[in-house]
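Below sits a lone chain in structure tokens, taken as the form predicted alone.
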Amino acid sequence: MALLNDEMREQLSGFFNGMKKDVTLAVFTTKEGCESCKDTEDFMEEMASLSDKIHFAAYDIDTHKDKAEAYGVTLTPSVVLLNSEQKHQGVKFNGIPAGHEVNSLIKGIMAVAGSLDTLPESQQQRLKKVTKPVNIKVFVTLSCPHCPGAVEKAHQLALENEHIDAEMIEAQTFSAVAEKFNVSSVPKVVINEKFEFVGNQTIDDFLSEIEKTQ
């Protein structure tokens, strides 16, 4: 199922020309009970076709348990972005990153490829003090225009600090997970399954909650 029209494909191909390094879209699916797995695989293959620096890899979460465990994948479909050294730097999408989330996928690809905007010195100094594991869950819906901004900030923090991993979770696809964390509006950000806030808040707001985990 093609999700991009010809105009979008042309625009993205030009945009991806600015990639500095290769990126692999590692897609984890399962054969049973996953309505959006095939669409996610097809979409990631479509994205990979737009640049010779974007690569596609498909894994079955049951067959490739070692890969799933290494990347912290527990949900399907999931897309893990790997850098040019095939390393997972904490950038993950649970559920198809379509709708408004195409924007966070594009930004994620470019960031992992080395086109990451540098954070201000004051925020970098705060990040350096994060030395314990941090997991950031950003719950979204594909129709939410404010959600990509929250996802992008979470992913940027993961790329800046090896102790942080960040994942988008599509709330409708994973309704049981959303219910567990009392998601009633999006974007909702949950850090280490304990600290949370709602809305596309600032990097400083993210850092304030992260600092509570240290």
Second form
Amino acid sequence: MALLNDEMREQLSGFFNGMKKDVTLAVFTTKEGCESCKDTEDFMEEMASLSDKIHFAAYDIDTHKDKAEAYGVTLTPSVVLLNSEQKHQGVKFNGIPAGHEVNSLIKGIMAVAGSLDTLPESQQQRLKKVTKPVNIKVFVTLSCPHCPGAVEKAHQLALENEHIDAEMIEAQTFSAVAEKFNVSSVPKVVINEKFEFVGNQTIDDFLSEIEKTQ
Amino acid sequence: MELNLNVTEETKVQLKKEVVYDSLIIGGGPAGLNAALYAKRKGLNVGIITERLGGQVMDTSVVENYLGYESLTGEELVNKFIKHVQKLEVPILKEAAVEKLSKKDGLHEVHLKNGDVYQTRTLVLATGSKPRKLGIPGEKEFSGKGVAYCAICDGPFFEGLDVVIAGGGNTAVESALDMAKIAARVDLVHRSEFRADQVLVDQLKKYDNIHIHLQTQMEEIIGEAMVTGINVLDKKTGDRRIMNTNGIFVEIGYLPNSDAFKDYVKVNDHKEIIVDAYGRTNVDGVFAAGDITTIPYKQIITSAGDGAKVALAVNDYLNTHAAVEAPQEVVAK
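Having seen the form predicted alone, could you give me the form predicted together with the partner chain?
All chains and molecules follow, beginning with the one already shown.
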């Protein structure tokens, strides 16, 4: 089942013309008990067909344990964005990035391709002081219009600091994880499983929470 | 499975710090976007600074009262607005929060939270409003733990559960209708009578699981890890009781986003910017449009219309004020 119609394909192809470097969409799935795995795989393959610079790779989480471990993948479906050197820079989507999250997927691809603006100097300075591992979880629903904004910011922070890892978590697909973190409003951001806030806050707000972990 | 694609080609023109604009529009909702459209067509050098392109309309599930469109989502409508403005190559600075405004050498300066400063001869303040809070005990404590402000975002978490919708306007009734399809039981609680359109109120009767409680005041939100209920006062009988529920959607109206401007222009007790019939504030060259102003009845179509009107007033102002003239204080009528 194709998710993109002709109009979307045309619009996105034009958009992806601006990609400076190659990006690989690495999809992790399981054969059984995963409702959206097939859809996610198909959708990523469709996205890859929109540009020569987007590549598609499919992995079974059980047979490719080494890859899953290297990218920190524990849930399926998961999509990891790899840069032109096949390096994972902490940009991950757990659950199909459809609905409104297609927008954060597109932004993520462009960011990993090096085609988005970097953060202003003041925020770069704050980021430089982050030297211990940081994990950012951004819980979303696919019907939430302002969730992609929070996902994009988390991914941007991950791209600019090697110690930061950022993942979108679709709260309905992974309801057990969402329940563990008492998610009932989205976007909900959880940092190192300890510090949290609700809403699409500013980059500075993200940084303030991140600094608490250092 | 569907896609809500919202990728607009980045406008090729960018907002520049070294340019003195004829007009800078703060806010990217219907008022700001339409002000930009009208100003640009008048030949003005105009730009938009916005924290959230599209504004609150983005969170509206269905719009059925915008002339010319029988029914579409808020996002679809606002995407049409954005595309229209982008065709005219208006620079739009996104995700940019304004810290404060100031005056310098007869110009107005817009200071962003990230430290950047932009200069302009006139300003259109159109940052709209944000959801109003109940202001009762337990609301802050349980925010994100059962207390929610966006039904289309957080509705899915309450599948098969009981929810309360607080409010009596169109947004509240629409949320009740949306949630009735997902939740087991929906209690619509409002402190006075309905303000919503009758066509919407009539639809409430179609659902057996919607229960209406008018003249009912919410006094406290209670729970443990998550919300378990609310204490309510029945204003007719004077009785107090606990209403059990898993979640509360607060849809009781809006508060203007005027905090960054209230030291620069006059606001009223509701924090709305005081404007005259032309959208002029008390400060020369500073205008305001849409939900942030004292204009009554906040609607998408009235905000858009207001943006158009104010852009024309800005154009008249620029035609009658020389570029070098220092702004003078005037009082809004």
